[in-house]
Every structure is written in C-alpha cells, then in structure tokens.
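Form predicted alone, single chain, as structure tokens, below.
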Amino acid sequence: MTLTFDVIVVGSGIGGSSAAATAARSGARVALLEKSDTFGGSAALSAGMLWTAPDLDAYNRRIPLGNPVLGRRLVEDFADAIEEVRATGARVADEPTTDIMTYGIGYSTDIHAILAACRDTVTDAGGMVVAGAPVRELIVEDGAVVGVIAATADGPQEFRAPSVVLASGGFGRDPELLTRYVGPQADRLLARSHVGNVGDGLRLARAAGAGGSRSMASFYGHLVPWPLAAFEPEHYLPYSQYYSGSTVFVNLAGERFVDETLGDEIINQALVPQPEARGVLIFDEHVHLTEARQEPFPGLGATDRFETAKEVGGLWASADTLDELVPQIAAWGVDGVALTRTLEAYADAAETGGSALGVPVSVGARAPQTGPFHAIMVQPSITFTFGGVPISTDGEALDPDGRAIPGLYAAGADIGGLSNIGYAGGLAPAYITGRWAGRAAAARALDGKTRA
C-alpha cells in the first residue's frame, strides 16, 4: 500500500524536525521518517545551544569562504527563529550568550523539548512520525522527486508526496566519503555524532541529479585526548579540549602548523593531514586553572578537561619547567630538538607579534609562563560535515548547473557551503535551513493541490 502526504521529511534531527513542523504549520500533511529507533539525531546528543553569527559582517569575517547569500539569510532569520522556538513553550534563555566559539551569539535551550514540540506539531496537523524507517531510494518521475521508498519492519514501504526534504545529518560517519572529500587520514576521525550520519542525504540527492557544494573538505569537531579506550555519546562534551586556542599546538615533528587562536573547531581540522593525525597541546597552569576548567557556554557544564583527559587514558605530562617537560614529550616520539626550537620561537613571537618559524602568532597570544607546565596528546574528531547538497535560500536542492530539482529540498548537515572551515553554528543553522525547506516544500505541494 502506498501512503500519500504533501511533504516527506527524511531525518528527525533539528533540521528535519524544523522542516517537518514548518511544513505542517503551513498547512501540509507531513510524514517525518527517521532511520533509527529513536528520534532526534545528533541534536539530541547536544548541549542545546542555538547560536550563529551576530551579523553578516561577523559571518563574512569568520567564514570568508562561506556562501554569502545563504549567510545573509541565516543571520537575518535568526531572531525570528528564536521567537518561534520560544512560542513552542520549550525553555530558551532570557539573555543571549556572546562570543560563542570566539564570535557568535546564541541562546541556551531545552533541545529535547524543541524536538518533541516539532513532532507534536506534525501529528497535531494530521501527519505521521515514523521511527525505524530508513529511506533507501527517492522516487523520481519525469525529472521530479515524487516520494521515497523506506525500509520498514514490514518490508519496503512507498511514501508519495510532491515534496521531499533531506535532513539526514551529513556524512561524518562514513569513512569512504570522508576519505574522498576530506582527504587522507580522515577515516581516523573519531565521530562525536549520531550513528546514522553516514551520507544518506548526499547519496539520495546525487542519485536524483544534485550537484556538489563548496566546503566538501571541511567539517566541525573538537580535539579530544589520545588514546581513548571508548568514545560514546556521554563522552563527546567532557572530552572536548575547548581551551586549545590558548595552548601551543605542535605535531609529532615538534612543529606548529596553525595559528592556535583561530579556535579549537578550526585547529581540529588542521590536524587531520599532520603525521598520524595526532598533535600535542602545551600550556601552563594559568590556562589549566582558568580556561581548561571553564564552561565554554551555558549548558555544556564546567569540568577540568585536562584532568578528565588524564583520567580516561589520554597521554599526558606535567613538569615544573618547560625544559623538564620537553623530554617527557620527546619520549612519545616527538622531535625534542624541534620542539624546543618551536617553544622558544613562539615565546619570542608572542612578545613582539608576527610569526614563529613561518607560522602566524596572533596579537594577544600568550606563551606558557606559569608553572607547572602541561602537555596532552590529542586527536581530531568530527561532529558533522560542512559540505553537501547545494541549496537555494528556499532550501531547494540544486543540480550542477544551479537549477532547482523539482520536488527536492535539503536542510541541516545535508546541505553544503553555509560553513566552510569557519563554523556558523550547528543547531541554529539547521533549524533555520529546515524552516526554509519546510516552507518551500509545503508551498509547492499545496500549490499543486490548488491547481489540480
């Protein structure tokens, strides 16, 4: 039996949930299909901070390679999206948090309440939410997407609709796609996301004729200790070394390779092509007692991230002086002579500005100076990919020539180009792009009904 709707949404994370609820509020009958047995995707594993760039200038400065058209609409829609979330009754902080990830603005929320409110909106409008229904194929007729085939407990099930929204969470857990797009050693990345984020949306869209976006090689994640015996959802937040921007970061050759003050989510990406995709954070007791123990933003929780890294098996060292610390790090296979040269050059550059051995040192950078001194071995992780399906500002999936594919839309981590090396936020952009896609998908379906 074929089930018929106005809009089908693939994926129940924050992007898909927003798209489904927006379409339902627009008058569409919606089917929200989730491949897993539970709803919420990676959003349900997050701290619930809805944030993005405060304005277009800030967006362009932080993400100069981003899509400025999408960026403009993102920041313009942010305030209205926050008010929409408040209207659901879910908790949203009264006052914003600023300087998130060094530049953003956002609000702490109850993400589980938001996701549940979106599902209630769908069912209250006569729609359906289905778990355990992975979508295996898009139905394409005369060049238009007109439905999906999902694998259910009772076998393949055909869902028909004039509009389909893809919001499956990106391809951060697929080693083949990571290696293809991010590059060699990307399959070493530890995933800090939902297990279902394996590129379903990208594959489905490509099969229907979608093109590719810029930013296919960039992603969001954080540095975490090395080695780790386990890395489960409960570890994703406490193990992240958010304070790394205040350290000296070296590779196994004992050399710096990136300006640390760019922030943890950016230097995490820079580590992937380095030898063995591993690095060492070096910092002093001042950083340990301040930034390493601070709550990066409300809802994340304050913890001593260095002590946590030690407790869970990360390779670490401490000493009263840097001269005593270097031999301990060298025992890990790091070039001690090069490391000493790196630390000396960094200290000189931090005093005068400029660069150290050819690598920038930002104005305001602080060299390690207050003992004891510490080091921890780290590895990169990935939460979601920045590249994916190219879209219009109405969430339409685009072909390689930039033309909309009739009936196909995308949102959240399945889209590409909004972030690119620089990070425009996760939950808020997903929620907002879900609104674009849900609104346009409903309009197409309902307009077809009117003309029929």
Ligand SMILES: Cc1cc2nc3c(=O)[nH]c(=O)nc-3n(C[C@H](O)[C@H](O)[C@H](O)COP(=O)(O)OP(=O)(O)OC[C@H]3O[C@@H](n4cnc5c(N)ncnc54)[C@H](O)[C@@H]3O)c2cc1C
Contents of the next structure:
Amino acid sequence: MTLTFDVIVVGSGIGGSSAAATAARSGARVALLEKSDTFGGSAALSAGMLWTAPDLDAYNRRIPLGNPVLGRRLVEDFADAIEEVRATGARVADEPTTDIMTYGIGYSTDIHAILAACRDTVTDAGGMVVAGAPVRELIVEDGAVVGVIAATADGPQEFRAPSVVLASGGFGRDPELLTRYVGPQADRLLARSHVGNVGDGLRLARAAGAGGSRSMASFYGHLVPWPLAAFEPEHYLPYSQYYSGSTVFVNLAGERFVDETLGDEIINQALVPQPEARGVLIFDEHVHLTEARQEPFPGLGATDRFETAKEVGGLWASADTLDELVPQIAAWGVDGVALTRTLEAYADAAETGGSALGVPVSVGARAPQTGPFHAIMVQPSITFTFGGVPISTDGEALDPDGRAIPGLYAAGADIGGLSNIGYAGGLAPAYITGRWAGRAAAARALDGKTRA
Ligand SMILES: Cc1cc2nc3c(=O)[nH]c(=O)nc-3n(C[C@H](O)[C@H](O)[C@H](O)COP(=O)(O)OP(=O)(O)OC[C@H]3O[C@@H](n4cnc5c(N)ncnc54)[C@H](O)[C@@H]3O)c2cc1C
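For comparison with the form predicted alone, kindly provide the form predicted together with the named molecule.
Shown next: the complete complex, the earlier chain at its head.
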C-alpha cells in the first residue's frame, strides 16, 4: 500500500528534524523517515552548541572559499532560529559563548530536547516519524521527485509526496566517496560520527540529476591520538585534541606543514595528505596545564586531553628538555634531525612572526618554553563532509546548471558549500538549512493542493 504525505524527510538528525518540524508548522503532513533504529543521527552524539559566524564579514574572513549567498542567509537567520528553539522549551543558554572555534558565536543547548520537540511537532500535526526505514530510492516522474521507496520491516514501502527533503548527514563514513572527493589517503580517516552518514543523500540526489558543490574535498573533524584500540561515540569528545592550535605540529618527516593557529578543525584536514596521515603535537607544560585541560566551550567537558591520550594507548613522550624529547619522538619513526631543525626555526619565528622553513608562523604564536615538554602522535578524524548537494536559499536541490530539481530539497550535512576548509558550525547550519527546505517543501506541496 502506498502512503501519501505532503512532505517526506529523509534522516532524523537536526537538519531533517528541523525541516520536518518547519514543514509541519507550515501546515504540511510530514513523514520523517530514519534509517537507524534510533532518532537523532550525529546531532544526538553532539555537544549541543548551536553556533555559527557572528556576521557576514566574519564568515567571509574565516571561510573565504565558502558560498557567500548561503553564508549571508545563514548569519541573518541565526538569531531567529535561536528564538524558535528557545520557544520549544528546550534548554538554551541565556548568554552566548563567543570565539567558538576561534571566531564563532553560539548557545549551549539541550540538543536531545530540541530533536524531540521537532518530532512532536510533526506528529502533533498529523504526520509520522518512523525509525528503521532506510530510504533506498527516489521516485521520479516527468522530471519531478514525487516520493521515495524505503525498506521497512514489512518490505519495501512506497511513500508519495510532492516534496522530498534529503538530510542524511553527508558522506563522511563512505570510504569510496571520501577517496574520490577528499583524496588518496581519505580512507585512513577515523569516523567520528553517526553510523548512518554514508552518503545516501548525495547518491539519491545525483541519481535525480543534482550537481556537486564546491568544497567536496573538505570536511569537519578533530585530531585524535594514534593508535587507538577503540573509537566509539563516547570517545568522540574526550579524545579530540582541541588545543592543537597551541602546539608545534609536525609530520613523520619532522616538518611543519600548516600554521597551527588556524585551529584544530583546519589542521586536522591538512594532515590527511601527509605521510601515513599521521602527525605529532609538541607542546610544553604551560599548554598542558592550560589549554589541554580547558573546556573549549560548554558541553565539550573539561578533561586533561593529554592524560586521556596517554591512557587510551596513544604514543606519547615527556622530557625535561626539548633535546631529550626529540630522540623519543625519533624512536616513533619521525626524522629527528629535521625535527630539531623545525623546532629551532619555529622558536626563532615565534619571536618575530613570519615563517619558519617556509611554513607560516602567526604573530602571537608561542614556542614551547616551559618544561617538561610533551608530545603525542595523532591522526585525523572526520565528523561530516562540507561538500554535497548544491542548494538555493530555499533549500532546493540544484542541477549542474543551477536549476532547481522539482520536488527535491536538501538540508544539513547533505548540502555543500557553506563551509569550505573554514568551518561555519554543524548544528546551527543544519537547523537553519532545514528551515529553508521545510518551508519551501511545504509551500510546494500545499500550493499544488490549492491548485488541484
Ligand atoms: C561528537 C560530536 C560533537 C559535535 N558537536 C557539535 C556542536 O557542539 N556544535 C555543532 O555545531 N556541531 C556539532 N557536531 C556536528 C553536528 O552533530 C552535525 O553537523 C549535525 O548533526 C549534522 O546534522 P544532519 O541532520 O545533517 O546529520 P545527522 O545529525 O548525522 O543526521 C542524519 C540522519 O540521517 C539518517 N540517514 C542516513 N541515510 C538515511 C536514509 N537512506 N534513510 C533514512 N535516514 C537516513 C542517519 O541515520 C542520521 O540519523 C558534532 C558532531 C559530533 C559527532
């Protein structure tokens, strides 16, 4: 039996939940379909900080390769989105946190309450939320998307609607798509996300004629210790080395390759093409006692991230002097002669600014100087991909010529182009793009009903 709705949403993370609730509030009957047995995707694993760039200038400075049209709408909609979330009764901090990921502004929230409130909005409006229903196919008729086929416990089920929103969380867990778009060593990336984020939305959209966005090679994630015996959702926050921007970061050749002060989520990306996609963070006791123990923002937890790395099996070393530390790092296969040269050049450049052996050193960078000195081996991880389905500011999925595909919308990590190397946040952009898609998807469906 075919089930008929106004709007179908694929994926129950924050992008899909927001799209579904927005469509329901607009008067649409919505089916929210989730592949897993539980709702919430990566959003339910997250720290719950709803944040983004404080304004368009800041967005453009931090993400010069981003999409300024989407970026403008994102920052313009942020305050209204926060008020909407607050109105659900879910906890939202009274005061904003600033300088998130070096520049952002945001509010700590109870993300589980927000997700639940969105689902309630859908069911209260006569819609349906279904877990264990992976969408396998889009139904396309006369060039328009008119529904989906989902695998359910009772077999394939057809859901029909004039509008379908894809919000499957990006392709961060699909080694084949990662290798194709991010590069040859991307299959080494450790997944730091919900298991459902395997690129279903991108594949479905492509099959319906969608193009690709800029930023297909770029992604969000954090450096984590190497090696690791296990990396499960409860490890994602405590193992992340958020303070790496205050370290000297070298590859296995003992050389720096990126300006560390860009921040952990950016230098994490820079590590992927380096030898064996592994690197070493070198820092002093001052950094250990300050940044490595701080809570980077509310929700992430204050813990000694260096001690955690040691406890969970990461390669580590400590010594009273840098001269004693270097041979310990060299024993891991790092070129010790090059590393000594790198540390000396970094110390010189940190005083004057400029560059060390051709790699930028920011003004204000601080060379390791207060013993004992420490090192840990790290690897890159991926939380979600920045590239994906190109969209309009109405959340319409676009073909390679920029034309909207009738009936198809996308939101959250399934869309591409908002972040590109620089990061504009995950939850808030997903919530806001979900609103764009949900509103336009409902308008298309309800407009069709009026005309019929
Ligand atoms: C540990 C951690 C901490 C984080 N902390 C923050 C933070 O504090 N602030 C922030 O801004 N961002 C944070 N993020 C990132 C944020 O969680 C994501 O950016 C956000 O969840 C993306 O939302 P989404 O709806 O696009 O994807 P998701 O939340 O991942 O949801 C996608 C859903 O779609 C489902 N799905 C996939 N394929 C199908 C299919 N074929 N059919 C049906 N369903 C399907 C998946 O199972 C999943 O449930 C964090 C992420 C992690 C992992």
